[in-house]
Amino acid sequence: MASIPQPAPVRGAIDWFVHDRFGMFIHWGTYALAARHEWVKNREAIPDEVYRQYFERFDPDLYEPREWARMAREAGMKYFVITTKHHEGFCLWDSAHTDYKATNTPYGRDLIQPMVEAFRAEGLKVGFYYSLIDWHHPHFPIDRIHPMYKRMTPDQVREANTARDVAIYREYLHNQVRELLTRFGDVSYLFFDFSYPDADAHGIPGKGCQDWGSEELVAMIRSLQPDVLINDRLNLPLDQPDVHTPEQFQPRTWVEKGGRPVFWETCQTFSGSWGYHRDEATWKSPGQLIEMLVNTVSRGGNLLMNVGPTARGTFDPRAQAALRVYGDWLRLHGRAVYGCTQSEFPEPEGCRLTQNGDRLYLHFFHWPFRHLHVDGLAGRVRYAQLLHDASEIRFKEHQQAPHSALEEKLGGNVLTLELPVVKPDVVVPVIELFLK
């Protein structure tokens, strides 16, 4: 047996986070009209005057936040994080500090307040994403990820930046975060995105903690809402963030920073884009979706799964289908996820383990033929059952490996589970072991 990693205490309220394990990310902005990735302004180097056509036509007339919240709850999600402002600079709420906001579009209304109310009514905690980057603000200095960069020489970038004052933008950033923390009630999670402090090959600097005023920003946040969780993208020392956020990959072990385990969450997409992408075709299969959640919890982390609504304010049918995959599976297997973490026991081949106290959960990524031999569990199990239907799984205990071919793979105290020949009709079967 191995000890379960114990991250150091953090400043925010972490207990709900490590219990709930599963949240909904929502990327929504005027890029939904382009429908070809939320970075479309950067990728295609679209000038402001051309990109403005999306702002002038943004009218999500089918937006019904209660439907979004219902789908999130039915999918088994326990919190949500909405892009209040993405890199394009467009704000979904009625900010007093900009005209580039939802209330000045044809839609004409604040999008965040009704969303917050709807998700809270369904029992989900509120999280706000806020982009530190802003491709619309006139004082955000041009750098290597700015859309204008691709249309300029390095000397032209330097000349243009003489008229841009990052201190003015920094004040704007702080004022908007203050709005988000004072207008919408309790906020459980702030997801900032992102820092890139190194200079490019031409010596044009990126952006980091000094540009954002990260230390002062965090102090202000803690003074307004002390329990809020803050992620790791403000370019602060490793002991400052509450939650570390690896993106678009599956950690194989508990995430560590500076050689120490941390609280962590991986953010992922149903397909290859965060914002609505009409023609993107790499949508994940049901097996991939469930395995991502199981793998994450089995390494002590949370999964934040993204939906990119359309410009009319609906969830794409493919996203709705993916949400149903999670809901159907978690309705039967939720107690193998909520409140669970990495197990102290070694994983059998083709399986993942999650554990909550004296309940151990075997998740089968590959269904074996008739038997599963689990090292180190003989004498430790009182009862075993398939979780989806509570049908008994019989088992035998061996002091040594039960077959000579297994001697080199297994040590002593082997538990042999007697399995149905046919895999149960669920995406990822789970056996619940009641430990002594």
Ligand code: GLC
The other form holds:
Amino acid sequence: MASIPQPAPVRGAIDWFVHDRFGMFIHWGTYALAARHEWVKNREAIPDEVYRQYFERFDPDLYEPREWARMAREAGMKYFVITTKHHEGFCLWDSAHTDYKATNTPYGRDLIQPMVEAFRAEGLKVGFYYSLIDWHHPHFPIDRIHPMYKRMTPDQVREANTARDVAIYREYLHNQVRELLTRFGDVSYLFFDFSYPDADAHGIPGKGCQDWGSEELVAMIRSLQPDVLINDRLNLPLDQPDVHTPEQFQPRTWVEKGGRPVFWETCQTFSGSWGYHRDEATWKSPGQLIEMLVNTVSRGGNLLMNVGPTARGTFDPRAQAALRVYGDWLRLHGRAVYGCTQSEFPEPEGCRLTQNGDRLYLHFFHWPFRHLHVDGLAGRVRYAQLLHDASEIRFKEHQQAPHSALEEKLGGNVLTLELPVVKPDVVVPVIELFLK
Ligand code: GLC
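Right, the form predicted on its own is done; let's see the coordinates for the form predicted in complex with this ligand.
Once more the chain from above appears, this time first in line as the rest of the complex follows.
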């Protein structure tokens, strides 16, 4: 038996976050019209005057945030994080500091206020993603990930940057974050994206905490909303972020930084893009979706699952189907996720464990034939049931596993669960163990 990792305390209010475990990421911007990845401006090195066509045609006439919020709640999500501004620089709210915003598109209205209201009404907490990177602002110095970089020689980049003053951009960034924290009520989570302080091969610098003014920014945030959680992409020292955000991979153990466990959340996509991507076809299967959530919680983390709405303002049918996979499974298995964390017990093969006090949850990524032998649990279990239908699972306790081939391997203290031959008709079956 191992002890459950305990991250050091953080400044923001972390309890709701650790309890809730599952949120919705939303990547929405004018890149939804291009419909070929939110980095399209960079990937195709699209100049401002060409990229502007998306702004000029941005008109999500079917946008109904109450529908989005309902789908998120029904999927079992407890908070949401919206890209108020992505790298393209387009602002979804009516910022006083730019013209490049939703209110100046054909749609003509602020998108954030009704979204915040709708999600709050469904009981979800509000999180704002804000891109530190800005490919529209004239004072954002060109660097290796800027769309114009590919069209210039290093000398041309240096020359162009003499007319760009990062201090002006920094002030803009701070002013916008102040707006986000003063106009929309309680914000529970701020997700900044992202820092890349190293220079490129030609000595053209990337960007990090000096450019963003990260320390002053965090001080301002804490003074405006002391409880808000801040993620780890501001390029600050390790004890500063509340939440660490590994992206697009599944950690095999509890995430550690500097040798210590941290609070963490992994963000993931349904297919291979964050922004709406019409032709991207690598949509994850129901098994992969549920296993991702379970695996994350079994290592003490949160899952932030992304939807990229279309330029009409709808969730693609493929995204809706994926959300239903979560909703159907969580309706029956929610208590193996919310309030749960990594277990103190070792994982049986082919399973993940989550635990909430004296309830231990065995999640089956593979359904064995007739029996599961769990080492180290004999004498610890009062009662066992399949979670989805509360049907009893009978068990035996052994000093040694009952089948000779296993005897040597397992040693003493074995709990043998008697399983139905047919795998229960749920994506990932869960057995709930009531511990003594
Ligand atoms: C990356 C990408 C970005 C996405 C983000 C989500 O940093 O730049 O497009 O918004 O990951 O975490």
